[in-house]
Structure formats: C-alpha cells, structure tokens
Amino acid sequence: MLVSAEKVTKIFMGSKVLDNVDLQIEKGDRIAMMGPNGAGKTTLVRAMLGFYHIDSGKISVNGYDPVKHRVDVLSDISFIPQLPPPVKLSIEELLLYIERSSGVAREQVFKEAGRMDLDIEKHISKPFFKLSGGMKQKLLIAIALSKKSGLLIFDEPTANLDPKGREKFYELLTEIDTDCSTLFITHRLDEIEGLVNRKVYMDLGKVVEDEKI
C-alpha cells in the first residue's frame, strides 16, 4: 500500500476539517479528487505530506509516518501546490537546491520545462517570485516530473496555465510510468478523464464517493 489513511480527523478552530476519513492509494492508482472548496481535499493531502499533525487516526506513506519520518515520505513524492510558494531564491539557486536535496539533474528540469515551452536558461538569474504565474507553475511541474517519484500530487495544477500550457501538461502526463501513482485535486474532471482510473469525492471533511472509472 502506497498511502493508507484510517479514521483521520483534523480539527481547525473547533471545526472538523477532516472527519473520520479513510483512503487508500495503491501503486498505479490515478485518482481525481473532487469536491467543493472547504471539503478537506487539500488538508488531507497536506496531512499525507506531514505538513499537518492529525488529531486522531493514522496515516502512513510507504509504511512511514508522515510527521515522524517526513524526509523519507517526501523522498518519493512530488507535490505541486495550487499557489506557487513565495520562494525568494533565484532560479539558479532553486535548481542548485533541488539538485542537492533530491538528486535531480538540472538538465532534466531544462528538458521537461522546454517541452512546456519554458526556456529556463533565459530566466536563470531571476528570482522565482518574479516569474509570471504560468511560468512558476511550468517550472514546478518540470521539477516534479524530473524527480521520477512514486506518487505525484497535483493541487489544481493547471490553474495558472493557458490552454496551450494545459494541453502540453496533459501530454506529458500520458508518458508517466504506469507504476507511478497520481492524485489530482481538480474541479475539471473532463480535462483529466483519460488520465485517471478512480474518482474520489469529498464533502464536509468526509469521503462520500470512491469509485473506479
């Protein structure tokens, strides 16, 4: 089992954001996770990544506790957030950090970015936060795909992409290894229907639907 969440509860400000959630992700699962804003989708993902402590229940990723063994958990996951982080590093510094922390060669990042029509070398000395929203997203996608992780998690990954960028992104995803698992938090099932084999729907902090498609 790649990811196992059992009876997971998370409370923020007196409200149950996650309410007794059960979810399992196995190798090769391609999941579309949907639901209204505030349903708990992003909170669940962040708990899987060890960003949040849960109040009750249990989460394991590759057999590891995401909070106690966060480095081990993150070593095999690539996560693209909906809003790019406010990184102050230049692109050069960011790539150096990625190389040292994840062992991802910058040449591979250049290659993946180029396939999305982003010329990184042209912007290498710019601070990341000064790139446009679309350029930031393309660079984060290129880094994620270059890492060759066992689990790719995308939180509304195409929100900042223009139609051509979305098309290129989905094209790249068709080439992902079949053993790799993907989890898309999305409101656009029609765009990724051909890329997923399972649909999970959350509402009010609960998984209310989980089916193969």
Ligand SMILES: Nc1ncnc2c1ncn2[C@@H]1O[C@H](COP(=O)(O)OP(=O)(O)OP(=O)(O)O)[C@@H](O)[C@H]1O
The other form holds:
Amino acid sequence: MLVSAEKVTKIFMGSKVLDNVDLQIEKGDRIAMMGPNGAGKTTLVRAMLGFYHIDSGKISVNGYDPVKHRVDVLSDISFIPQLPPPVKLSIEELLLYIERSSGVAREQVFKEAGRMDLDIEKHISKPFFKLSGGMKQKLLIAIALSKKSGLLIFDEPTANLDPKGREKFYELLTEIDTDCSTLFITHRLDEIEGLVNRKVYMDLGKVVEDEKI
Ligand SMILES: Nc1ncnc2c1ncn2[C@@H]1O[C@H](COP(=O)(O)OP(=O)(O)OP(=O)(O)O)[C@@H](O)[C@H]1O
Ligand SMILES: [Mg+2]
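Since we've got the form predicted alone here, give me the form predicted together with the named molecule too.
Let's see the whole complex now, leading with the same chain.
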C-alpha cells in the first residue's frame, strides 16, 4: 500500500472540508480524481503530502506519517501543485537546488521541457515567478517527470497549458514507467481516460464513487 488515508477529517474555519474520508492507493494505481470545485481534492492531496495537520483519522504514505516524516514521504513522490508556488529563485538556482536535494539532473529537465516546446536555457536567469503561467507549469512538469518517484501526483496540471502543450504533456505521460503509480486531479476525464485504471469522485469532503476501469 502506497497511501492509506483512513477516516480523515480536516476542518478549515469551522467547516469540514474533509469528512471522514477513506482512500487507499496501491502500487500500479493510475487514478483520475474528480469532483466539483471545493470538494476537498486538493486538501486531501496536500494532507497526504504532510502540508496540513488533520483533525482526526490517520494517513500513512509508504508507511510514514506525512507530517512527522515529511522528508521521507516527499522523497518518493513527484508533486505538481494546482497553483505554482511563488518561487523567487532564478531557474538556474532552482535547478541547482533540485539537483542537490533530489538528484535530478538538469539535462533531463531540459530534455523533458524541450519536448513540451519550453526552451529553459533561454530563460535560465529569470526568477521562476516571472515565467508565464504555462511556462511555470511546463517546468514543474518537466522536473516532476525527471525525478524518478514511486508516486506522481498532478493537481490539474494542464489548466494553464496551450492546446499544443497539453497534447505534448499527454504524450509524455504515456511514457511514464509502469512501476510508477499516478494520481491526477482533473476536470477533464476525456483527456486522460486512456492513462488511468481507476476513477475516484469526491464531493463535500468524501469519496462518493471509486471504481476500477
Ligand atoms: N488553507 C485554507 N484555509 C481555509 N479554507 C481552505 C483552505 N484550503 C482549502 N480551503 C477550503 O476547503 C474547501 C475545499 O478546497 P479544495 O481546494 O480542497 O477543493 P478542490 O476539490 O481541490 O476544488 P477545485 O476543483 O476548485 O480545485 C474549499 O471550501 C476551500 O475554501
Ligand atoms: Mg483543487
């Protein structure tokens, strides 16, 4: 079991954003997670990554508590957030940092980005936050795909991509190692239907449907 979330409740400002939710992710799962805005999808993923303390329940990732063992948990996960973080580092500094902390070679990142038509070297001295929305997304995707992780989590990764970028992105996804498990949060099932083997629907802080396909 890669991820086990049991009876997880998260309260934000008095309202139950996650309501006794259960979700297990096994090796080999390729999940499309769907559900209306505000359903709690991002909150559940962020809780799995140890970004939030939960109010009750239990989460373990590769056997670790994500809050107590954040580094161990994150070492085997590639995560692309819904909103790019406001990183002030230049691309150069960011890649150096990632190379040192996660062993991701910059050449690999250049290659993956190039396949989405993003020429990183052209922008290497720019601060990350000054890239366009789609460029940020492409760079984060390139980094995530370059890092070899057991679990890839994408929180609506194509929201900012132009149609061509989107097409290239899906092409890259077909090449992901089959050993790798994936969780995509998406509002467009049609785009990833061929890439997933399980559909999870969330609504009002609960998993309301979970089926293998
Ligand atoms: N840091 C926070 N502080 C207060 N409320 C929050 C916080 N993060 C999320 N929420 C609330 O939790 C609820 C669920 O938000 P979440 O981002 O998990 O939804 P989502 O399913 O990812 O939606 P979307 O499809 O719009 O991305 C929302 O009502 C949101 O306002
Ligand atoms: Mg979200």
